[in-house]
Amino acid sequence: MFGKEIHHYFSLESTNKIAYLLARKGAEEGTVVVADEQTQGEGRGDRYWYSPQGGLWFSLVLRPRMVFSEVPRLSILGAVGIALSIDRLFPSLKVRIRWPNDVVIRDKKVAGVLVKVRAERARVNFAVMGIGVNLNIREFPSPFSFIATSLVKETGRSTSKKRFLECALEELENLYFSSQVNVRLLLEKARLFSSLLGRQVEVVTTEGKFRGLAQDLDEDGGLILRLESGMHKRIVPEEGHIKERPQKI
């Protein structure tokens, strides 16, 4: 189902914007919008996503049967799908997920996921899953050079966009439909790839800063933080920014 209909563009402001418009007009689930480059790529928190030629930039129209509170699962699903794709094509790379939506190699971002939804009466009408993968980008401008990497930089060889997209859509489709039957399977994979679980982190939210152990993920994709006081706090993806803290020796 995923990728049965693909809209390809050489250059777009954002694939998410076009996919959102198509979804509003009734585009079928699994419709894909892909661009060779984005001039106004969107990252989490309205951050700019550097997306020149050489990367894979695409958005996927979804019509999940879920309530709005379950939407964080989709970001995790997207990240797990890309992590599985990289692991499948390049098993020697140690790919990890930095909760909730970043895919990293050696602590540098290689891919990211941005989900936008339209909901009515707390139920999701449709969702657009935007995904960016740094495939064949050899150099990043500052400050991205300090926080980003690409598959070509990690492997020394170029990756076929067509092959990676086919692999990603296959993994995403399998995860999407299997998680509707049993979401625990998705969460098990997310835990397996997680770079945060078991580590000391600092979370900056609108309520303030919280420090503690990233202990687990709940069924809706929230992060369970065990605070230094011993109490537990649930963090949802929209609440704040997470930093890993140095481990005590």
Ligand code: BT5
Given for the second form:
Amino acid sequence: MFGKEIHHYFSLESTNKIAYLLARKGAEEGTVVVADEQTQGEGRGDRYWYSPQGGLWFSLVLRPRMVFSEVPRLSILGAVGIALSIDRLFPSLKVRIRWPNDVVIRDKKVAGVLVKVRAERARVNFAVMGIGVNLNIREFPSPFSFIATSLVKETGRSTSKKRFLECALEELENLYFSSQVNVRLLLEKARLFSSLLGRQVEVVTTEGKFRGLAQDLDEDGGLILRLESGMHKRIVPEEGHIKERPQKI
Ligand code: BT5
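Any chance you could show the form predicted in complex with the ligand after that form predicted alone?
First the chain shown before, then all remaining chains and molecules of the complex.
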């Protein structure tokens, strides 16, 4: 299903924008838009996503039967799908997910996920899952050089974009349909790859900063923190990001 229809472009502002337009016009679930480079790659909020040639930048049209509050689950699904793909192609790399949606190797970001949805009342009409993977980017300009890595930097080998995309679509499709039957499978995988669980973290949210032990993930992608006071705090993905490197305790 995923990738049955693929729209390939040499250069786009953002694959998410085109996929959103196609979805609005009725594109089928599984339609993919991929570009060799993006000139205005989008991160969450109004953050910028650096997308030169050499990376894999794609968006997937989904028509999930879910309510709006369940949408963060899709970002987790995207991150787990990419982590599984990297693990399958390069089992010796220690790939992790830094909540909510960063795929990291040695604490540096190798891939990111951005999900946009159109909802009517509380029901999701369609979703666009945008995924960026730094495959064959040999050098990053500042400020990305400190926070980003790529598969070629980690392995010394280039990766075929086609091969990675095929593998990612297969993993994403499996996760997508299996999580509709039982979301616990997805959560178990997310927990396995999580770089945070069991660590002391500081999370910055729209409500302020919270320090505590990252204890668990819940079904909708929330992070459960045990605060120093002993109280529990649930942080929803769209409201928080990790401020500093997690400390092992
Ligand atoms: C994300 O946002 O991680 C979502 C990235 C989604 C990109 C894909 S590419 C295909 C599709 N089309 C689009 O236009 N977007 C999607 P966020 O968690 O907000 O992270 C953004 C932050 O990551 C930036 O503020 C930078 O610090 C950092 N960053 C930007 N480009 C990067 C890169 N290539 N590699 C690693 N980190 C990067």
